[in-house]
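One chain comes next, on its own, written out as structure tokens in the form predicted alone.
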Amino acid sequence: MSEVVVGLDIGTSRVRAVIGEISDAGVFQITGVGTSPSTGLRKGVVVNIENTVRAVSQAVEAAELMSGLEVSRCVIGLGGTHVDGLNSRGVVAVTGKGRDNREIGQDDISRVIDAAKAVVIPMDRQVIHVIPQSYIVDEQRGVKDPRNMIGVRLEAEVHIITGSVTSVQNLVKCVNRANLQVDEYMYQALASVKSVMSEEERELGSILIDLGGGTTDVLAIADGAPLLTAVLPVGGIQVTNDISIVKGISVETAERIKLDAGCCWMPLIEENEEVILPGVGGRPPVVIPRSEICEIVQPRMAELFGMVKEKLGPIMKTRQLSGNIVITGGGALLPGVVELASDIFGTQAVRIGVPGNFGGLTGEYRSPDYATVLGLVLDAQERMAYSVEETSTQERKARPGLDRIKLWFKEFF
């Protein structure tokens, strides 16, 4: 019997659901994709329960219809302005356990991770992820996996991602009311990294910029682990609003024009290209040059990338990031986004993040706006395979509570 995994990306502008199947032969492929407009969130945070439940139900039903399956469990992505990240360090003494030598075991790693995540956070926030960056064994830095090494002192450098308790609970509540059980939740930018960024890019040092509808997620990663996590309260909606205000048209019309004729790099515009603005209140339609739309879109997108660059400033001063800037999300579909980002950041190492080919409905999900939901499905598939592998050994019983830590090793190292 095949195993089924479901990813659910609940964004400010759209909800996306993807169903993946693992066959008896162990082959993983995407069999269902569904999407629906999202009106119940603002800047990634639920503001209307009923609208969010309706959007989730519609997206999941569309994916179920395409795959021919009924699903009851899922993995969801967490995002929004309430998400934040910080770096921390923990130190423990390696226990001898009666042995002559001090060999580092899983219990020592568990203790040092617990020590590193023992930071003071407000009562209204919760820890979403604790991701090991590197370990230090007796002043020996840069250790990725200290298991079975000999040492007296073990230190861990970790990246902690936190979020608002109520924001997480409201999102989970919406999914539960849509008759789905949440097995796991994952920060959206981490999910996007999993689906669009190569292992080489993660090791060299790269930056993920997820251009969403209401927010922009920024994640800097090097040596396989996150260095910085940030969420900016700006996204594609600001571009749409600018077009609406400047041209005196409805937000819905402005969104359509942005999708059909929007561009954020003026050299890509041909001289004779035109855009038709529909009339309002009985006025006749107006024909304008496409360059006028670009004159609205480009400054806003340049401002957004400037905010990202400012947020990354401290990291870029202390670390050499030799990988790529990878852009995902719906905003990555805007023509000229790579050229503008290259100009702002002063590098040609910029690309659009497109998920890989996982069989099935290739044309449906191979787009940067599906990066997050594909990453969620891949994470669920890997955890399922890992769980089966661990169940077949006695180590799981001997070392409880370490599954997630070891899985982060597998994912990022």
Ligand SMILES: Nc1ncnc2c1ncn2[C@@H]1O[C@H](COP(=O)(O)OP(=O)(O)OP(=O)(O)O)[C@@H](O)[C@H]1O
Second form
Amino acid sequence: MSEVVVGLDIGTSRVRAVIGEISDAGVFQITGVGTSPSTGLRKGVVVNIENTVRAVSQAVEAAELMSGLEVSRCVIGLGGTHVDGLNSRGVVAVTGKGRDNREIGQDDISRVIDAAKAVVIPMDRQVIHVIPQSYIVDEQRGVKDPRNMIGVRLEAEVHIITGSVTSVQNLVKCVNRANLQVDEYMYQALASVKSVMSEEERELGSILIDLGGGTTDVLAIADGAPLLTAVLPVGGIQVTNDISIVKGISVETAERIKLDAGCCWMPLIEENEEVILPGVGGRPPVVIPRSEICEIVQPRMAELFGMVKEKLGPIMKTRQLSGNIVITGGGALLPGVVELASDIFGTQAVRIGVPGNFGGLTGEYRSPDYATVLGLVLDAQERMAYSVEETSTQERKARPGLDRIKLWFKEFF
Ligand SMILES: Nc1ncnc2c1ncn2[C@@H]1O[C@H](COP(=O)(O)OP(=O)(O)OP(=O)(O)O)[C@@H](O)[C@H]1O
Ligand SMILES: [Mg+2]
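Go ahead and give the structure of the form predicted in complex with this ligand, now that the form predicted alone is out.
The next block holds the full complex; its first chain is the one shown before.
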């Protein structure tokens, strides 16, 4: 019997559900994709339970219909302005328990991660991820896998991602009310990294910018682990609102015009390109040059990239990131984003993050706005494959709570 994995990305603009099946032979196949408009969130946070439940049900039903399966469990993406990241460190003495000498074992690693996790986190926040960046064994820095090394003192540097307890609970509640159980949750931008960023880019040091509808997520990664997490309360919806206000048209019309004719880099626009603005209240439609739309969109996008640059300032000064700036999310579909980002960040190392070729994915869904949900199923599939591998080798008993860390381990080493 094949195993089923379900990813659910509850975004501010859309809810997306993806069903993947892993055959007995271990072949991973995406068999269902469903999406629905999202109206119950503001800046990535649930503000209307009913609307969110409805949107989740619709997206999941559409994916079920496509795959011919009925699903009851899923992995969800967490996002929104309440998500934050911090770096921390922990130190322990190596016990060498049950071993001949002071050889570092899994228990020492778990203890040092716990020690690094023991930073004061306010009561209203919860830890979503603790991701090891590197270890220091005695004086030896930059150790990626300390297992079986000899040492007296073990230090871990970790990146901790936290979120608001109530925001997480509300999201889980919506999913439960749509008759789905939440098996795991993952910070949305980490999921996007999984589907769009190469291992080489993660090692060299790269930046993911997920341009969503309500938020822009920024994740800096170096040596395979996150260095900085930031969620900015701005996204594509602001761009649409700007067009709507400046041109005196409805938000729906403004969105359509943005999708059809939006651009954020003036040199890309030909002189004679025109856009038809429908007339409001019986007035006839008007024809305007496309450059007028760009004049509205470009400054807003430039402001957004400026905010991202400011957030990245401290790490750009201290770390050499020689990989790429990878732009993903629905906003990455806006023509001119690469050119504008190159100009603002002062580098040519900018590209659009399109989900990789996995699970027999067809062209339609290999799009930046599917980056998060595809990352979620990919991660779920890898975790499942990994736990099967672990159990079959009888190395360790499956410990679900540690799977996340183990998986990042697996990925880094
Ligand atoms: N072709 C396009 N050109 C310009 N913008 C686009 C295009 N397609 C989608 N967008 C914009 O992308 C945004 C939605 O992106 P996405 O689907 O990644 O958001 P989301 O995941 O629902 O939201 P969030 O992650 O902020 O909660 C919308 O503002 C939409 O207008
Ligand atoms: Mg999103």
